[in-house]
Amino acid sequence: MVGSARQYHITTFGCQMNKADSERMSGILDTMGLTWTDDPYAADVVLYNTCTIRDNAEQKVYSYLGRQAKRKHEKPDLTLIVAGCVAQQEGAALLRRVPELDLVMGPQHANRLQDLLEQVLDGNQVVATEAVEIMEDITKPRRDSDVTAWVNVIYGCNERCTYCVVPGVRGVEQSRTPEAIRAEMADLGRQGFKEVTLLGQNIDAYGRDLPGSTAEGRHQHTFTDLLYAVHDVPGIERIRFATSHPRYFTERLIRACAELPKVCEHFHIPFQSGDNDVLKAMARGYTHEKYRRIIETIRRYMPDAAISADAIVGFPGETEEQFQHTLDLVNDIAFDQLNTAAYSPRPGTPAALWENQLPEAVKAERLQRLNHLVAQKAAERSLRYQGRIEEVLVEAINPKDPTQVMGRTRGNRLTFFPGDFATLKGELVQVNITEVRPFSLTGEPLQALVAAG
């Protein structure tokens, strides 16, 4: 078996699902007796957990792999692994491109890392990309934080957005049972974690594949039901969730978020485009009017809720007028945060084959205009925090100022304030906000103000 002196390093690209997978794989490697190193060039086992959503992430993986492949010529016992969505999409083609690789594994195989590594140690080059039934996970993730944690509730995605490779690489939707999710959260609560983010590529689809419906004919396993089932887990003070799809975002879910005290008033609902024809070409299944109604409903129940989203500019065929509709939506809704990207064609997706691709210069120029508006709107939204008292969960030391700690408000705004991390870690602190910036805040803890007074 693997010697205890061996060190591993994992580099993670892409989404929160990938971060959660990396934490699980870290947990497995820890259990196998390896130790973590921050330096990928000192590690004996190097794992790249990859993302295919953006082209530059994929290119980065290949450049890192090139350097590690050279290292392997000098250090033959180096184990090189590519996991995640590039692995799923490229499969054996990756081995042809980088023959030094030992293991190529799709995201559904994260739980099988030990088993697959043992095959590698027996001298095999392994490709694991076939579809599998998800196994209930018994390994303990090595969390990047010991205050906040991710919990997967549904794997895969049944949507068929024309720009996206996720359904092809992460497989069909498979929901975990409410009992398994609650048990994992209870375990986290016992370990001292204070906040859990429930994760799914399309979290509102949770439960559709689980058997059972109520006497009234309503399915008993919706995501809303799950929130009611887990919201009172002891020790867990805050619950967040991502990612939502506008097609399935119901008023019942919004009402549950308003009613349940632990569920944070923060919603991440990608809209991708503000133009109905572009949304149709993307196969998103909703209109900008429906999206606006969802946000209106959220703000009716929770006027102060923070809204974040994802948007794509430069989708094939997008006209200047259609792009203007995206700007109009961003201007009208005023998001607290918006992840933006210029469209990049992904292999194996319908939109990649269309002839009406836009020039890179047009995409870059639109992205710049959108980002400028996003920052302006975020700055305006931040103003509402000035002079307010916000509850902040302390997660870490401010890397730029060790006299300060940092954490997030319920609305997910990063907040810095003076304090001693050793005493405040994992605490919910009332903070008087004294300084606002577009994407973060600074304040004074109320206890300190009382002490000073």
Contents of the next structure:
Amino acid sequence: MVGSARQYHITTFGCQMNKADSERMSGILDTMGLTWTDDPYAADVVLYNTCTIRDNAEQKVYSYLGRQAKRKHEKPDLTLIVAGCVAQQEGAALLRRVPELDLVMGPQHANRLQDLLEQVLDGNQVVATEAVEIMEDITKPRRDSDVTAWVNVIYGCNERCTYCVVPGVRGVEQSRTPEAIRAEMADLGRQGFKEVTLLGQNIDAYGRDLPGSTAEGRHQHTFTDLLYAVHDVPGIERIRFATSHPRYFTERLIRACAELPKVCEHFHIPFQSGDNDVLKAMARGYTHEKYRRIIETIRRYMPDAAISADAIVGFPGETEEQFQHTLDLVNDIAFDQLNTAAYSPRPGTPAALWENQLPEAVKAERLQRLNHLVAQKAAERSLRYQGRIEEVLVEAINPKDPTQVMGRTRGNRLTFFPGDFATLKGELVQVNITEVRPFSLTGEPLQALVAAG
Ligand code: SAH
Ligand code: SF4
Ligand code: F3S
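Here we have the form predicted alone; I need the corresponding form predicted in complex with S-adenosyl-L-homocysteine (SAH).
To see the whole picture, the full complex is given below, headed by that same chain.
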């Protein structure tokens, strides 16, 4: 690689999948001898890892790209890269829109960044968006944290939700082998990481594309089997996973989570809508009754489990009464956290072509009502932590108060408490919760354990 002083910057939009991809691409650039800079306008290589889930996510990228394209006119050796889901969706059209771009690469090509950059250095403008079998990764990702890490388990999505771009941009499901996943986790354990979050768009659909089934005809490599296969990796003390699809969430999986001590009692299971006709139009493949049964079963095995989800308001044709069913579900289940969004019509998705689109004002008003209820419910859910002892894994210094450290409870609540980061980093500390807010907690560490730890 030319000139060892070349600096790169990556800005990441979108979901955990993109964050994990960015860490791997960053690792590749480090290996190539480039160095990281926080400043996108000082970098020689700028990579935007993009998201196209909603229109506003996509528009953000174009405004950043506009500024970088201008910069390239003064700095012709600037290498400009668009990766991720906008790259996949737009492909060569992006080059026409922003001719200053050097490389447009879809998410399935993240591990090929070095190869693609070499083609750019040979003087080519490169578009890599064809569907490929994702290579097992050999570079070391440059991880944001050295306590918690993402581990990809399954790429892609085989569902066809009528609003969603993901199957189009992330391709069909590709499961990594249990051996590769375990090996990556073991490596993380050796490096001192304490917590792993297993990642997939529909993680509970894991393994369907791997060969092999049991004598009873059940698939041998379900996500539940994977949990049993990796839960004892040395050094890793906590295991989380996201995202789960209600269609594949089994009682067997719930039992495994209850049984395996390292698996944290937090479940992220999007429901999208509380109305059966809307769910049907979305092609989600379950009813609100089934969703409620899943949550009841989780709470039967793990009464205190934290539950989070995603929901969409203002899907085409959604009536006030149907929206009310979403409010009912949120009210009844009392989520610890809920990501909410107004429906955004996306290119290439069936629902975008329907004529029963709702006015923006209606969507915005419903979103506001839903968010209000969510905050109220989260605040209520937080109250149960008051005065309790919670296990917190120390991840960082509280950016707002350097005399405090921060971490998460097993239920994924952000928690602050006084302490010295240098001694507590990566430790599991028992914390007495003294203050609760809707989405975070404050407490005091139990002295005995801190001294011992
Ligand atoms: N695979 C996961 C979610 C992936 S996308 C699942 O099926 O649950 C993350 C979230 O973005 C979705 O859960 C959904 O709530 C939201 N989303 C996806 N497409 C959207 C759209 N067109 N408009 C608004 N929100 C959308
Ligand atoms: Fe999108 Fe549906 Fe796949 Fe989730 S399951 S990524 S919402 S198509
Ligand atoms: Fe966005 Fe792609 Fe993730 S569209 S939400 S970055 S899969």
